[in-house]
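Next up is one chain by itself, shown in structure tokens, the form predicted alone.
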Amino acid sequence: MDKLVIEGGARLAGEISISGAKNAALPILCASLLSREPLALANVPALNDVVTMRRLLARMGVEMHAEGATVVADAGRVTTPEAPYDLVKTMRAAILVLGPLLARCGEARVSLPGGCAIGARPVDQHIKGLAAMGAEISVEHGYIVARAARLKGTHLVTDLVTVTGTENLMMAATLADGETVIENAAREPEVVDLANCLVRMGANISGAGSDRIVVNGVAALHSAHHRVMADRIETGTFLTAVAATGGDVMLAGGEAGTLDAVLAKLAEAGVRCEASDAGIRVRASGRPRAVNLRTAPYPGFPTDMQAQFMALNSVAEGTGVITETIFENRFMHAQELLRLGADIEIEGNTAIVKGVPRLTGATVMATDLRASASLVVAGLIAEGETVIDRIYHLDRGYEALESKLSAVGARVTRRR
């Protein structure tokens, strides 16, 4: 199993190109199921989750053609409207085929999802919404089994804000009969990117980016070209790495407008970030100041950046209080940071992080995707060698991470 070996203490300088967003590419790939005509996508990241999604769609009968960061998905013939356990177990996003399959084929059989072990992430809102649109749904032997001759537009109010739930219902509604209103919709930029792609395919959608999305169903969607948005979590992770280590790095293609909450906290920490059409330039020197943060649905502080800021607070001046409100099991990285010399106390869903002057290298284990990223940030600032085991998590969400960091001066190598 691969591991990362990091020799800490290097100052970062230069330029990093930001990849396409995993959390936008995955639902947009699923959107290809809604049309009999090809969907051409640019800026698709080379990630394990993307490869898994392409394999899943291919098993359903979708013709997949990939060249570099360009992927063309042709769902002219969907032969098997099923997402089996062996492909779904490592990737929660596979649930996103449910709505498109039901809308396009009138049936779907989708294994209950897997993914990172960061707490309960139920799919009841997906099922409740599709049932309200007229689907007959049951859970049989670990699979969601759904049927509907044609979905009917309706007024939906989700019990909680759910990104994948919003995306699934929005995709299903594009081919439904009549108008569907989704209240309490997720506002994340990835939801907006999916909506933009669907509109290019001929869907009638308004309100994406707000908590009320209106979809008027159409008879069919057509071919389209779409460029996947830049990955805001990858951008935020590199911003945090530079903030922790010091340096001057241009994040080419980074979109500041999707990172307001993160940039505000970096400003509090004393880090200079300058946004332009070309990307975001981040400059830092000396120890950052500790910051308090509370995760929340967009546009609040993203839960996917909580772990990286815990690493940053570990070497900051002062004490930072981090409150996690999205997932109940997302402080597993704290124990690994303690192995590097961090001073962290966990009280329920709150972490109290007292900054220390330095961390020291050790062997640590990644427990989930963003925890892996926090350990990379910590390893970059720790004295001596840090070895991060189980980095297959990183390969699910970060494209060529060690290469990008090495290009700006980090001492990072991958070993088996």
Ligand code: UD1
Second form
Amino acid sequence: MDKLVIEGGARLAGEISISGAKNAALPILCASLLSREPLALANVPALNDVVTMRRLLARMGVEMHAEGATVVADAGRVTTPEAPYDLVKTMRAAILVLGPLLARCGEARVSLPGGCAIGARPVDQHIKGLAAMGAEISVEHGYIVARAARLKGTHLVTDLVTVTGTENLMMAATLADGETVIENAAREPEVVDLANCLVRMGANISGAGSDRIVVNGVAALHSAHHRVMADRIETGTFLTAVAATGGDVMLAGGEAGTLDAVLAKLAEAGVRCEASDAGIRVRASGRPRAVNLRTAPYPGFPTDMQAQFMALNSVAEGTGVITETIFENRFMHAQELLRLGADIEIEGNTAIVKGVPRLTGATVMATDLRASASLVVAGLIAEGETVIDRIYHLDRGYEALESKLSAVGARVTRRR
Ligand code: UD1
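Can you now output the form predicted together with the ligand? The one shown was the form predicted alone.
And the full complex, kicking off with our chain again.
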């Protein structure tokens, strides 16, 4: 199994180019199922999750052509409207085929994802919403089995804010009969990017980016071209890396407008970030100041940046209190950060992080995608060598992480 070996202490300087967003590319690839005509996508990141999604769509009969960051998905014929367990269990986002399959084919069979490392993560809101749109849904042998001759527009209010739930329902509604209103919708920029792509395909959607999305169903969607937005979590991860190590790095293509909560916390920490059309330039020197934060749905502080900020707080001046409100078991990186010398106490969904002047390298284990990213940030600061085991998590969500970091002066190598 691949490991990442980091020799800490290097100052980072230069330019990193930000990739397309994983969490936008995955739902947008699923949107291709909604049309008989091809969907051409640019800025698709080279990530294992994207490869898994392409494989899943190909198994359903979608013709996939990929060249560099361009992917063309042609769902002229969908032969097998099914997402098997072996793919859904490695990538929960596979649940995003449910809405499009049901809307386009009138049937879908999608494995229930089951538990995952960061918590139970049920999909009841996806199921409830589709049922309210007239689908007959049952769970058989671990699979969601759904049928609907044609979905009907309706008024939906989700019980909680769910990103992929909103995306599934919005996609399903594009081909439904009449108007669907989704209240309590997720406002994440990735929901907006998906809506923009769907509108290019001929969908009638308004309100994406607010908590009330209105979709008027159309008979069919058509061919379109769309460029996937920049990855705000990749951008945020590099921002914290530079904040922790000190340095001066231009994150080319980074979109500051999607990172307000993160940039506000970095400003509090004493890190200078300058946004321009070209991206975000980040400059830091000396120890950051500790920050308190609480994760919340967008535009609140993203749960996908919580672990990286825990690494940053580990070496900050002062004590930072981190509260995780989205996932119940998302502090697994804390145990690994302790092995590097961090001082962290966990009480329920709160982590109290007392900054220490230095971390020291050790062997640590990656437990999920963003936990792995926090260990990379910590490894970049720690004295001596940090070996991060199980980095397949990182390969799911970060494109060319070690070469991007090496290019700005980090000492990072992959050991096979
Ligand atoms: C998405 C992101 C993930 C991010 C998360 C929260 C993708 C592919 N993944 O995940 O990176 O960490 O948003 O910003 O975009 N919930 C239910 N029932 C449901 C759906 C969700 O109880 O039917 C709960 C979840 O267990 C969780 C909370 O709602 O506690 C938010 O989850 P959700 O927004 O759905 O996360 P994902 O869409 O899976």
